[in-house]
Every structure is written in structure tokens, then in C-alpha cells.
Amino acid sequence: MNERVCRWGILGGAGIARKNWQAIRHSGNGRLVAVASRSQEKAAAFIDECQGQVAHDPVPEAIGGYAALLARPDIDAVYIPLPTGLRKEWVLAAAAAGKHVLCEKPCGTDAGEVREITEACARAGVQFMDGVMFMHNDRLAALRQELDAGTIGTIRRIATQFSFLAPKEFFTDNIRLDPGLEPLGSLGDLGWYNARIILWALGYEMPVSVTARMIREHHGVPVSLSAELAFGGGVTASLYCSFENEHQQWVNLSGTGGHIQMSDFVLPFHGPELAFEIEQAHFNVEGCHFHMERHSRRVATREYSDSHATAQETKLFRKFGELVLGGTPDPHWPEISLKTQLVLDACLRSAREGCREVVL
């Protein structure tokens, strides 16, 4: 391996891998040695494409084939942003190959997939690590800091919606609502993200219980669903998924002594700072006076919201980079995506069973 940087391959030219392309390049302990597509014209039209908006030097390589990319001795790391139905195959394929793997989510159709991938990746000794872009960022530590501080006090209560408004062709022309390639739809493509947040607020303790409700399907493909999660100690959390609503992705994180908004908590507003607000609103009544006062505070990182060095894109792929080049792989990461698929099972298994209680 080179010592200097982490040599990647992409496995696929889904659209978000035009975003990680720039990632890569921006990374600065990486380097995109080739794209693999189908074929090799496909791969040569998304390295061009890419490269007229975002040059890397060397140009990378096209390659007709994912095998013939994992073949390759000089890649350490492979992206792979195939389809959720074409996953597991080639992230076994990757580890057997010896690469490691950041994978896109949900990175499996359901539990046992991700089990089994995630097991294959540490017996080969090679780090995995999936996509959730946000759990790099510089502010989700600030928040972190808040939390742990007591700023809000005992967490009682999460909210999170990720949703949008999908026009029409995107129920007759979008992968993410074929049954075959993206089973878990809205669930899987929004809801990791929801999920995740949760976990993540709550140190990665799972649910005692998960109930959920299948607000609508499309071919058996989850469209909308809604989820309520207890968790020990009385604390509770809700998730709301769509691809029929408008653009909202945000998290409320409510305590004993106040609560935190985060409007934007997976795909930043643009500029040059992420931010959430601390609110600890004082109810106050004085005879005839009943006074709710606003006390809030805005905390901010400074670090752009996409498409630059400091962007949360870009902190995932350096991060991932940092692990392959230190040589041993922490088993944080392929823990998180396993609890957060578990979590999405339940949920899934709840709304098909008529939002029965499902115990895990």
C-alpha cells in the first residue's frame, strides 16, 4: 500500500458518486486511481463528465467490469454506491479481495445482509463504513459537547423528519421505488439517516420496541412511513420518512431542561457554517401575568456545507482514509450501520404487520 495516500476505486456511476468524486479529490490523503461501470464506455462517460467540473490528476482509469477493478493491485479502497439489491455481492466481493469498503446506505436489504457483510469485512481484516456523510462533521461533535454537558439536561424526547416531494416520473422512472434494486424505499434510502440520528443522541442504545405505519406503498416499495421508537428509562423517539413531501430534514432533541433544532441535520444548508439552536424557555406567571420567555442560543461551526475541504463529504472520505492507512480497522463503524439496520427492520416489520408491536 502507499504509505502517503489511499488509493480508491469506484464500483458504479450513481449520482451521488459525482459528489464523492469531488470528495476524493478534496480529501487530501486520497487518490481516485479508477471508476468501474458496467462497461467501459459508461465508466469513460462518468470519468469525463466528472472531470471536466472537478479535474483529477492523474486522470482516473475507466474500467469495463466491477471484478476487473477489484482485480487491480494498486487500490486500497473501493466506494460502492451499486444499488442496495447489488451490494452484498460486491462488498463481499471487495473484502475477499482484500479492499476495504465504503459502502452507500442502507448498505444491505435487510439485517442479515448487513451481518453478513460486516462479518466478511472482519475476518478479511479490511475496514467498513457506510455513508452517513453528517457523522463527520464538526458539528455534530459541538452538539455532542452540548448533550454531554447537560445543556438540555435528561433527553426525554427525539424527533426527526427526512422527507421530500418526488414529482411524478420519479414513481415511474427512479430506482429507489423498484422493488428488485431498492426494496426498502423511502425507509431505506431517508429513514437510515433518521434512525441513525437517533442512535447516535442516544450513545447507540437500541429500542425495547418499535412500532410503526405504512402511510403508503408503491409496488411494495415503502413510499411514506411514520415510526415510533421506546427506549428504556421512559425516553421515546418518532421518524418520519417520505417521498411525498416537501424538503424538510430535521431533528428536535428534547431534555429536561430545554431542547436543540437541527434544521438541516443531514444536507446543510449552503455557506460557510453549520449551526443548530439551543432553546430554554422560562414559563413565568405573576398573579394576572403569564410571561413564556424566549432564552435561545445559536451555536455554529465554521466549516462549508458542501463542495470544499472542510465540507462533511469530504471529513468521511479522509476519515475513512485516515483508518485504511493506519492499518487497523475500528469496528465502531460496521457496529453503527448493523444497529441501524436492525432499527429499520423493526420499523419494517412493524407497518407490513399492521403497526403490531415488535419487541427486540
Second form
Number of protein chains: 2
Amino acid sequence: MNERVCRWGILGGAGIARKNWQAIRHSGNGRLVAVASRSQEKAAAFIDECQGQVAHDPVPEAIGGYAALLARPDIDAVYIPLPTGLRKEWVLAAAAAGKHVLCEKPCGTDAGEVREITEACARAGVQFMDGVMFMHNDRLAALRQELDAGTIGTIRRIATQFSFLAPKEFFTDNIRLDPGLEPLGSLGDLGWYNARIILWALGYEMPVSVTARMIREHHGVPVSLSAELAFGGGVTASLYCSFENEHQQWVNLSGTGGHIQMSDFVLPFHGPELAFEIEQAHFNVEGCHFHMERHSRRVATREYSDSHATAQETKLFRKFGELVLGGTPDPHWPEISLKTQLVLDACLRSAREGCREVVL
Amino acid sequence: MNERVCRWGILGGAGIARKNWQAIRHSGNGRLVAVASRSQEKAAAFIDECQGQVAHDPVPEAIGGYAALLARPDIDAVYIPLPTGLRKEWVLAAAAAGKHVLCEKPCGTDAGEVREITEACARAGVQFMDGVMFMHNDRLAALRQELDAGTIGTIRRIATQFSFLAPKEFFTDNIRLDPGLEPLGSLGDLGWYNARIILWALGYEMPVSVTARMIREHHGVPVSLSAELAFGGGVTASLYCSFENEHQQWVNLSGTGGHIQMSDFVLPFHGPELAFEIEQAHFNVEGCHFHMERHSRRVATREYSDSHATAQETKLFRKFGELVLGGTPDPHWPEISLKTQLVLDACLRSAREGCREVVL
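What I would like now is the form predicted together with a further copy of the same chain, since the data block earlier showed the form predicted alone; can you produce it?
Let's see the whole complex now, leading with the same chain.
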């Protein structure tokens, strides 16, 4: 290869890494050099599973132990999908080894950890970014254009829900409710996206106060949680994340001139386009006659959700590769990770203190 | 007329009465006998305005003063769209005069008033019902069928918003923010519908606790308010009502097996049908491939929203007429008015006490 590429390593073989393996492969500026697991055998098995269908590609190396991967000089960036409870240790180690870090969410068990992580990356001069894929699809850019154009006026209210119905085994076998590995439970796994889309929509303004309710917990870990965020100027947002509801992932952005509904903001529906709906209603009263008129406009971007070439995860890895190859870390990305975590922290504190209002 | 009909009187000439005038005319079992206003001139002007287009109908009588209308023996039922601050006085007077009462919402300034009102109607043996039109359209019956059939499994979460963007004058000239006449502001005017659809969906189970936020108030009257209702078994609901957001009136019912979205639950969109969407998503993972599949089904009832013959307000007055002519008041209707008001009271208390959790 003549062109410079971002040389990737993956720490751990989480399910999500299977998807992102393909994303690296299709990023256009990345190459997967090695995969580390706790043992070389596990890493090799993971590689076999993912590599099977693309035998023409160079096979990444299977490495036993994360430290051994970080020690390699032929890796520029690492993707870290390890459990949340282990992230800080390995992000710090990666930064110390001079590796750029793409980190799954939640990036830490609390904002203190995320601050430590992002400061370490800044000191080491490496890029830090969290793995929120939707940030990188073309739809979000189209949505930003609509918001900037004033299509729905000034945003006054955001409502968002991200949920899925976990099977019974989830409550015993899945690490997503393990107090040590995933202490934020559904709030970290799902609520991270809710908080992020809210912050994104409001230009990363932080809420001034938060109230939240622990609807259900499992050994102290949120299973279902709802929160209300108050921003300046009477803007508010409601989020709900849950492991005990059928799959939903919607956001409603409501302004003085209309509202926008996006029904698949996290994981786009299968199909050739990603879309959102702009809705306006006009209530006309003429004497004794009342008319409620609806005006809908669908905005769609052409990016086949299930094509690796156009998938949002591919764009995420491509973007990260550009930053790595560009040579100058962009502080925006660690900053929004920290802000997202600060919002989750406030939610969790309020929820644990019986809905008490937490002022930020 | 040979058939027995429900003979109606209207107290006051509020805007909404213009619509309900037509509803009485088309109810099939009702006749408008008289309209009272503070002066006979005002009543006559109102009659002229509404009667204009239907000159072939018998013209109702214009009466000066509400008491004079209640004293008439040729009136069975009254529709009371007077301001909330005046309702108790005139509902009690109507009940004392043996008139059945169809009362606009909110039915009182607090649950104490609504209890007094509904108890007085019960003692007088007259029907009491609030003016929530959507309760009477065919769509709600179709929705009940879907819920009973388990289409979306067990409801776990409800989110609902009702808002409109009030013009500047609204904050000075409109009685809907007058502390004396409409002390509940947007909570009474809009939140009543949010609370009602939540209670309806959950079979009128009451929340166990409520937290709410006064987002904006005007002389102590809610302009924008959000609330979170917690029911037994981890079921929760979020409501948001506002006079400072573009028109929206949606409810999302979210269950273990899917969710239902209704975008016009209060004032149906103009058109030949009333509809809601049943949504299910399936997330399929096959090796490195992820597929998010959407299954949508639209359920629609054939009831032209703007035809007086099929409009939900016509069905409301027809239903009320049937109860009056049936001779036996149905206690369900006053009961759900009281429950709705109890929920609003809890919301307002929490909001006024800085989001403090209010246990019911």
C-alpha cells in the first residue's frame, strides 16, 4: 500500500467489534493490523469468525493480552469495546503508548473517569472519540442544515426514547447489568445516545438542572430510567431508556415553527435511505368550522444502511482515520464525550436520590 | 318532533361553543333550545353568528343571564364552556336545577372542586361528563381493541405532548393565563388531554407518584409544564404541555411487543379517516451483519374529521344525549373527570414545590 492508512488494533472481541471490523475494512483509510483478546486463542477464534467471508483481505494478527497489542509500533489507533468497568485502565494504557483511541460508550463509569481519560489523551497528543455511530451519517448533517435554516424555529422541547426488550437471561447472564462491569446499565448503554442527541441538537449547551427516576434497577444498576433535563430559556428535554420495552429509538425535536421526528436515530432502519420527518400543523378556525391541517416533509439521505460502504459505522472509522492521518487531534470529540457523561452522572444521582433535582 | 330528544342549553359563548353548537345540531338526538350569555344582546349576537348558515333550523332563544336559562323547564341538559374559575358555581346551580351537565375541561380549579361538583350531580341524579371529544371517536375504540388484543404487549411507557404556539397577545389578552379564571393555564387547557389519554390507556389506574417541572409560568399560571407519572409495576408516563411550542398533539404508547404512535389524538387532522400507527422493530444479528427491520401497520377508522355528521364532537353530544334519554347516569364519566383532575393537581403541586416527588 502506498497511501498512508490508519493502522488499527482492536482490544477485545465484543459483539459490536464484529460490526466495526467491517467498518475498518470499508473505511477507505484504515487497515486492521491486530486483534487482542485475553488469550491468543480467543483472538484467533474471533478473527476466524469475522474474516471468513473476506478471505482475500490480509488476515489480522491474533494477540494474547491487550498490553502486547499496545506495545506494537505498527498500530496507530485502537478501538476499545471492552466493558465500561475496564475502559479507563486500557484507555490510559493506550494513550501512554501513543495510540489514538476510539472508545465505546459509556466511556467511563463516571465523569471523573472520562475527564481523566480525555485529559490523558490530550496530554499524549492522541485523538479520543466515542463510538456513537449516528454522529457520522449524512442524515445528521442534513438535520443540522434544517435546524440552522430555522425550519422548526427555536427548539423548545426534545423527547427521546431508546429501549429494547431484554430476554430473561439478560438479567442473569449479560454483562450489561453487571454492577462491576456496566454500573450504568441501560443509562450507559442506551441513555448515552439519548443524552447525546439532546446535547447535539442544542449545540452542546449543558442542562442547568436534571431530575430523574430510577424506574427499575437490578443490583443497583439502571434497567429503566427516565429523566428530565432543563436548559436555559425554558428549553427542556425528556429521555427514557429501558431494557424492558420493545425496541424503540426515536427523537422528537420540537420548536416554535414545527417539529422533527426521527424514528431510528441510533440504528437506522434497513433500506437505501436514512430519513426524518418535518411536521407542521396549522389549526384554522373559520366561524363555526375548525380545520387541523398537517404538513409533512420527508428528508432523506442516500446512504444504504446495510451497505458497508455507506454505513454510519464506516463513516465513523473513516472520520477517525482522517483525524489520525491529519496529525492534529480535534478536542471537540473528547469534549462531547465528557459532556454526555456529565449529563448521565446527573441523571443517575437524581435517580438514586429519589428524583431530587440535581443542579449542574 | 315526535321522538324524544335531549333539549340543550348553552351557558356562555366561548369559541368552543361554536363548534359544539354544530355538534348538538348533528347529534341526532339533541336540540338546542336556548343560549344564555351575561346579557341577552350578547346571546343574540352569538346565535346570529352560529345560526347564519343553517337558517332552516329552529332558532334557539337568546337568554340574558345563566340563572334564567337554568330556570327553564324545557331544557334537559346544559353545556358549560364558561371559564374554569366560574364552573363550580354554575355546575352546582345546574345540578340543583336538575339539569344534566356537559362541562368543559378542566372541570374545576382543583380536585376539591371537581369532587364537590361530581358529588352534587350524583346527588341530583344528573349525568356529569367532561368535554373531551376524543373519548368518543371510533378511533379510540379501535385502539382499545388493539390494546386488548395484546398487539403491543404490556404497556410500559407512555409519552405525550400537547402544545401550541401562542401569539404575544395571548399573554396579555387571553383568559387562558388569567390566574382567577384559568389558574391551571396550559396544564388545564392542554395537559388535561395528556393526563386523560394516559389514564385511559392504563385503564384508569392512578399513578403512585408524580414529579413535575414548572418550565415557565405567567403570574403563577403554567405556560409550559412537564411531568413524569409513575404507576405500579415500573410503568411510567411523561407529559408535556405548552403554549410556547408549535402545534403538536401526539401520544406514544410503548409496550413489550411494539408501540403505537398517534400524532393527532386531540384534534384529528383534516381528512376522511382517523388513524394511528402500530410499529414493531426487529433487530437481527447474523454474524457480522446487523439488520434493523421496521414493521408498520396503519389502523384507520372511517370518520371524516371535518364532517359534522361523523366528527368526534358530534359523537360526544350524541353519547351524552343517549345517557340523558336513558335515564340512568353513568358514574364512569364523573369518575374519570375527577381522576384526571387529581393527576393535574399532583403535577401542579410538584411543579410548584421545585419538582418534589408527590405521592398519591
